[in-house]
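As structure tokens, one chain now follows by itself in the form predicted alone.
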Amino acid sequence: MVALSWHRLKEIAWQELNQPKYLVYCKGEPLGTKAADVPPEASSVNYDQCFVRDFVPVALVYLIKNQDIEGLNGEAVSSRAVVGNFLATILKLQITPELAKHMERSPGMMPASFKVENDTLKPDYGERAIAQVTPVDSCLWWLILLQAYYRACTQDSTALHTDLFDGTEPQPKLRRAIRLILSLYLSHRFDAEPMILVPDGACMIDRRMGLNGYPLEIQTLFYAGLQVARQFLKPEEPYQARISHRLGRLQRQLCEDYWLDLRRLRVLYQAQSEQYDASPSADTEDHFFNKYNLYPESIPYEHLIQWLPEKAGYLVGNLGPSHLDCRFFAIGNLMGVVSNLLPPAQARSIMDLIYLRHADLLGEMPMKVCYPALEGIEWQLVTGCDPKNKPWSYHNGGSWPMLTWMLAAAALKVKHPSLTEQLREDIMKAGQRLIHDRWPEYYDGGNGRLIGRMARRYQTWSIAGILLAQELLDRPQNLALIHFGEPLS
């Protein structure tokens, strides 16, 4: 395998991604792109549709590139118009009130993706998916990309969807569609706020890993969601009271009960069970207040007190009556450093943490979705023995190349130049091996050198994350298109 430059593999991943064969049309409009580009032969089951979160990575790289792509009939096409088209299909196919009289979803909601058949759009509001989980993410992430389209174009009030902006102003429609969101997600239900309470299967883990509950994604996802919406509405809005309150607990709770680090895993350690009931000690180091009635036996003790560093730290995966999930999720925590809804100190614990554990959360090919894998009986009652999320595969410990540019992005975000560093000499070897292997969507094996068994290849977010991270390293100030608020006091 002959080496490449840094600059040559960016160039043959834009070249890759810059491929008509990759787009999504209807009507003569380019809406997005597909997730993989599958030979007519082979079983596409989903993946000739346009993903939300899929084309997120693709479409932040269009928005920064601003050059035209070729498109079908060998046209130009501007690639933040491509972005903007997206975002404006995925409105027009938000579920309405008076939608909502004739089908079984809720209103405010947003497909996980669609497809064109006869130029006519087909959404997906989780019927394809497994169970038929409703896609909990797929607002978050249209507000998360809502806002960094608007910041890319704003410079050039015409590159603005006139269905989503008039001049740098947001539409009516665009405003009501945030308020049916906000409806949606703010709604009061049986659970207990500030979190959301979602099923398996409700993010980008689509299949059952024990994440029903409160899992990290969905939460960190929330937060940021919030951020964006309180940017669009109008200050007098009635939901901008509500976000602040809801901003405000969510921060606390996620930052508070959520972290865990040496300090907090000798607390736990110590831990009475049926405290719960009880009022907290101001000294929590001596008098451990159990509100979730947490048993030590329950927590991997040897693992984790072997495997933390001393000066890093982490946001678990999932907590519950009597359950901490200790699990390592990437995208959960890579996010609540990128939306700024860690302090600083923690955000650092976590990148630090990744820096010390590069064997094993990032290994040959950045980076894991989660770790450690669940193994044995835990695998089998957990996953219930599901053959593709086997130990060290798919999103079971498997390595994801997407997830390459959120960790860029968190690592750019506090200033840690020695991840920084370690992160381009990975890019260089994971990008000559996704090149040759032609893209695969993951990789499986403890340490990520086996392509995995049902990976589909030509997978767009698998190019796109990989040419992200490199854009962000290269241009740090192009994080400004996902910039949140600043971290809570």
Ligand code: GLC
Given for the second form:
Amino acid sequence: MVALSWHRLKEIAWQELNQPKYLVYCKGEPLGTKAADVPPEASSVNYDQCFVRDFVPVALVYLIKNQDIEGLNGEAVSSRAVVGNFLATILKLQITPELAKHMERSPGMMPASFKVENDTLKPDYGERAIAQVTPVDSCLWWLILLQAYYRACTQDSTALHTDLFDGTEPQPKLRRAIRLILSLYLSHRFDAEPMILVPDGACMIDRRMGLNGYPLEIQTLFYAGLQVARQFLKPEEPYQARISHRLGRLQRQLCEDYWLDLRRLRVLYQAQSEQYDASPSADTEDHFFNKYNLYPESIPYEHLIQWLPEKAGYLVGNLGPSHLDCRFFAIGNLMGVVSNLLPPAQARSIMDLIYLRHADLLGEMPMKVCYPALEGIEWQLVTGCDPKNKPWSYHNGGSWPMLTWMLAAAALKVKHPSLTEQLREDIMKAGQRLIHDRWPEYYDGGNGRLIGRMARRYQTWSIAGILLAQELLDRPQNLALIHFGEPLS
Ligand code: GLC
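Okay, that one was the form predicted alone. Can I see the form predicted in complex with ligand GLC too?
Up next: the whole complex, starting with the chain shown before.
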């Protein structure tokens, strides 16, 4: 392979992404991009559909580039207009209370994906997906993208989609859609707030992987989504108080109870169990209230005590009654940093861990979706013997190039120069291989050197993930699109 320059890699990735074959059209309008360009003879399952989560990195590239792209009939299409069309389409596909009466889905839900047949939108809320998984993350990614779109367009006076905005004011129907999301995500159920209780496979990992309950990825996206919702609603909106209250409690619980470092590991090792009706007081080295009744025997001490550096930590994957899932999940940890959830010291600790455990968490292809892989009896019991999720493959310890953008965003956010430097090298190496391998969806193996056994090629979020990471590293100001916290101006 001939070595490419950083700039040439960007050019090739953009040329690849900027092709009409990836666009999804309805009634002459481009509404988003396919998950992958799969040749007609190969089984595409649903990869020819536009997925909400897959479109996010593509959309962020479109917002940053702000260029005309080539449409299916050779026409020029504004890249930002495609993002506006996408947001308006997903809003249209949101399940309204009237629609919910005829469907077994809750009002407020947004689809995981949609396809277009005979100029008609065909959304999938999980009913057609393998194993019928529910896309809890769709509404949250939609909110995150809505904010990015608003920020990009208002920053340089690009007109906003008129179905969503009147000038720069959210349209009443946009506010209504946000309220519907809130009524779904903030509703009282059987679960213990502030977390949201979800079934397995409700997010990017959409197969059984032990993510039922309170998985980190959904909770961090929820934290980000709530911050966006707050900004688009009027200050007098009754939901405002509930959002603020929930955000505070969510942050406390995630930053304290999900946090794992050596100090906490030592405390857990000595923890008492069966503490009935004990009053929760502040934890100290000698007093730890084991509120989840975790049994020290269930925690993989031998691995963690050797693996965790003295001054680094991360958020665990899941937490519930006698259940602490100590696997490192990339999206939850990176979105925890990007979404402003974590105080600076904890955010820094996560990025230190990634830097110091580069061989395990990034290997040859950034980055592992989760680490370590489930093996043996654990793999059998937790995945249900899923052959696609064999150890060190796909969701079970596989490497996903699309994660590179979140990694770059998080490294920039905490200002970690050694990691950003390292990342530039990794991107160059990974980019070469991705071009050579035709942009696979994922890689297998402990160090990410094998093309994923069932990986689709020409996967749009693999192309966009790398390109977006480069755009962010080149112009950290682009981070403003995914900055959380301040009210809309
Ligand atoms: C796989 C991924 C999912 C993604 C879909 C389309 O199912 O797990 O997150 O949205 O492929 O690329």
